[in-house]
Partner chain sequence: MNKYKKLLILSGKGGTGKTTVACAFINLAQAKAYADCDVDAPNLHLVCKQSQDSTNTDYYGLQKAHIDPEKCTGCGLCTKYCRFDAIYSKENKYFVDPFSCEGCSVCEFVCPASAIFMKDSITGEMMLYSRPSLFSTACLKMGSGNSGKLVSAVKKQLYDNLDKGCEIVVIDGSPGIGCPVIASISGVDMVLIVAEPSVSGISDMERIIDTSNRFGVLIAVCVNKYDTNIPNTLKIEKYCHNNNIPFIGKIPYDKMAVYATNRGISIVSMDCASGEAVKNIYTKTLEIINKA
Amino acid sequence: MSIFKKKENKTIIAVLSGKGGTGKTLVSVNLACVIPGAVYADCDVEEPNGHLFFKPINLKTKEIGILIPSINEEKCTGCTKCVEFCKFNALAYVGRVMVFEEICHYCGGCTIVCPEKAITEVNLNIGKVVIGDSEGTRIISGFLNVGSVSGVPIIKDIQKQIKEEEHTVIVDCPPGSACAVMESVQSSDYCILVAEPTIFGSHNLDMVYKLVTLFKKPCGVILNKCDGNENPSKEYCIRNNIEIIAEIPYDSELSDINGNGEIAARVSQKYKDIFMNIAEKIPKVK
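Would you output the structure of this chain only, in the form predicted on its own?
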């Protein structure tokens, strides 16, 4: 019996990369397919791609919004206490109080400090979370609206969904190491770092490795697009004593499968075996 099936063995696995295009979603999608009963959670809300491969059905959508300040100019006396309070400069006084929605951190503090109670909070829709099914895999995807600045509230909602799941969850994190990535990995039990075999790839690997180390998360590395030549990312792993879970070779067949919007583990026995082997190497985290 797989160690991933029962609730008491539930593991949250975060898949990260220092940049886009390394194969993070490739790894996430295929792992979610080969682990029985797994859940795929796409926290890369600015550019969610997992649903393009899974093509989920039975969709349920939840709109996500944030509360931002709205000024009642009839009540406002121009005391500027709200402006002085906001350390993010989301409020400014230019004869009247202006609200800059794109940099508001929706803390609600301005509504509290306003002596005239001239500030209320109104909902601003920033995106959605869509849940569906794909051949036995549960799909949770976040979508940030075009023009919205921060996807963190959407990721927080996905994290709430993850806590309710009974089976192993594969979290497809945003690329890089910014706030959205930190929000995506904080509940994880194990992190997989995906890196390309280049000098640039090794620099990006260093960035995400330092992030998961900061969060004290156990991790391993998957080296993608390996072509048999010099591999600075592999050398980085060896120098830092980081486990290399797998080396996925550069393969035109895999490129064709991805280009057709298909999942390799579903259409190729070779890649099904590769990702099943990767799944077995992931430590059982209690």
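Numbering follows the first chain given and starts at 1. Between two forms, the rigid core is defined as the largest C-alpha subset superposing within 1.5 Å. Quick caveat: nothing in here was measured; it's all calculated off a predicted structure. What changes on going to the form predicted in complex with its partner chain:
Shown in the overlay between these two forms, fitted on the rigid core, is a CA shift at Ile140 smaller than 2 Å.
Once the cores line up, the CA of Lys87 ends up 2 angstroms or more apart between these two forms.
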Second form
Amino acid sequence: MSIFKKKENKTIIAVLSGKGGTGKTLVSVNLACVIPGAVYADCDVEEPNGHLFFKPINLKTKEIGILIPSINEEKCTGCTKCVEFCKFNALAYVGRVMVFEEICHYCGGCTIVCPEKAITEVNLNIGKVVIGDSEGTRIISGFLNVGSVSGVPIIKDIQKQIKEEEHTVIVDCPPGSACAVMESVQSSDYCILVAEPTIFGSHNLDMVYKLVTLFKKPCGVILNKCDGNENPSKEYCIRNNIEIIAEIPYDSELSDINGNGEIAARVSQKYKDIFMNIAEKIPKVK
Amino acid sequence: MNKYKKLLILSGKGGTGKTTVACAFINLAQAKAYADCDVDAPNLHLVCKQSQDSTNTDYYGLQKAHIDPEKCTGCGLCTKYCRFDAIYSKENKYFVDPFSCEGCSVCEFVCPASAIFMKDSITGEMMLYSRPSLFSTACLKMGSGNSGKLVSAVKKQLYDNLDKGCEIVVIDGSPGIGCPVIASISGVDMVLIVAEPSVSGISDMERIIDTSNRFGVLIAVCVNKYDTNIPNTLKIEKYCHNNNIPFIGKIPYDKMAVYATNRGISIVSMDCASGEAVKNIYTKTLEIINKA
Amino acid sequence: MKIAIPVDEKNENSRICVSYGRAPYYMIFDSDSAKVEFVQNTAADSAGGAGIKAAQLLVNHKVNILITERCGQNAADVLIAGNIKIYRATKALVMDNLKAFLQGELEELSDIHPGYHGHKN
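With the form predicted on its own in hand, show me what the form predicted in complex with its partner chain looks like.
Whole complex next, starting from this chain.
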């Protein structure tokens, strides 16, 4: 297959799980490896791990910043309109206006309400987006600086990048179902939900499944760490008529490969085949 | 200060067995009151079964913007000023996407037609069970934030409804190290950390110990699935020893634990290795918390 | 001199509230007039930044001393800028803390914990 696939063949696949540790990154990384020309995008900006496996080269880095207020104390008359307006309590007035950067939601409200035009906005770096290459797979990773509050601006930048890509994109989403995940789900064509074989796993699966159905996205489930015993997540899928794309057995070989930071589909023919099979089951949505 | 003791169980990431340990403690202590502070993904109710339905109350977070379609003139200023791409237009009318709205109220301020107003939004639900035990829990709605405040509300709901005779309160904490964890720690007597013998597990543990220390609470550490990585378990033991933190037990990896969990029963109700280990940890925890 | 203490209830028998920023009320004692007033903490319901807003409230009430069990960094920044000194509470009841302070038994709060702000996710 040519790597210069047509744009119509582009599918954005979001990989999700209710909690961390289910194997979401394992699935995303390996799928990106076996789909020719695929792009891997790591939106788990608080704990990006995909790059540890891909070890991408030819890196291009883009710094991501937000706009936070800066007070011109000569113009400020101490009217405190900005303090009263700020819904996030990021400003205080004690003889001068104090700005608490890490609480600021960069809404720009204070600059608008200031009657003296004493507030301007300055850039505050919150992280970066790094694009690189790993054996022909494009790797996009977002990194949120430690201490910065919200990774949403970084995820939005990655989403922009994803839109420009010409090939299938595998999006490794943050865990949970908070705002950061919704950004990723909203812009996807298909969602893969990764679940563990416990009742906690099925309960967390229920949460992400509800999120995916809220946005009316087609989806399928990959059951990970299957040990041959009962699997409440599988029962959940059957009960709710959700397609099970694959069942990945618990395998110490796989956890060793993974633990060493290697990609199973690259070092093991067995796993290459397993993930090729999974890739074929994903519908071409567009 | 308080007659009853408040024990909080914490771990860094999810999946370390925190809830399993919490459930075991609740059984062993025959705790009359407990709470689940993992409001992003509450799990304790799955294993600590209650015989009655809960009393539910809506939980309100930040207000969100609403546009009155009658008053909206379609000028589009709100979209221009919104930094969160939360306002979209359809047939010359403007609408708020509640998932993207951060509640900053800039749109309300700039709207020349006074068509935009801020309204309370339900961001979660609190549940209180009273039989056979008092159990306070909550769940955030999808895409909602502010879980720290909800955690405080869950604890308050528990304390406000306590019986006089209550001796120990067990609280299943939130994962991570952020705001919800701080809200969990605030006001408890003791933190029991369930650590995982992995590199990231150790770093998570160190961060929680650091945070707990600031609150001046008692701290003890136990390791779950210790036999999956003995060298790392030894590292945790050594760390605790060097930092004067009681290391009070090791729980082995146990298939029976999964079996028990999937049936909604506690590991201490079964004859299994992990259950025995948790019983010992429980005894040591009581010694520490009752001495204080 | 005005002394503020976070309290759970609006009376002099109240316990001190463990949470400074989210206390429902502050008891403010004016040592010049020896009068006590209770001020509702409008910051208590804030989704985030409650400590900052509460500090602003105390600054606006021209408080000189805050007695509390703990205090976050952001709030402390505002309090210090407003020349409010922070003392560590050692007793359960609000009045016992006030007495202890007036007798010079309380120490200044030295360990301010880093700001754990009410963030978005």
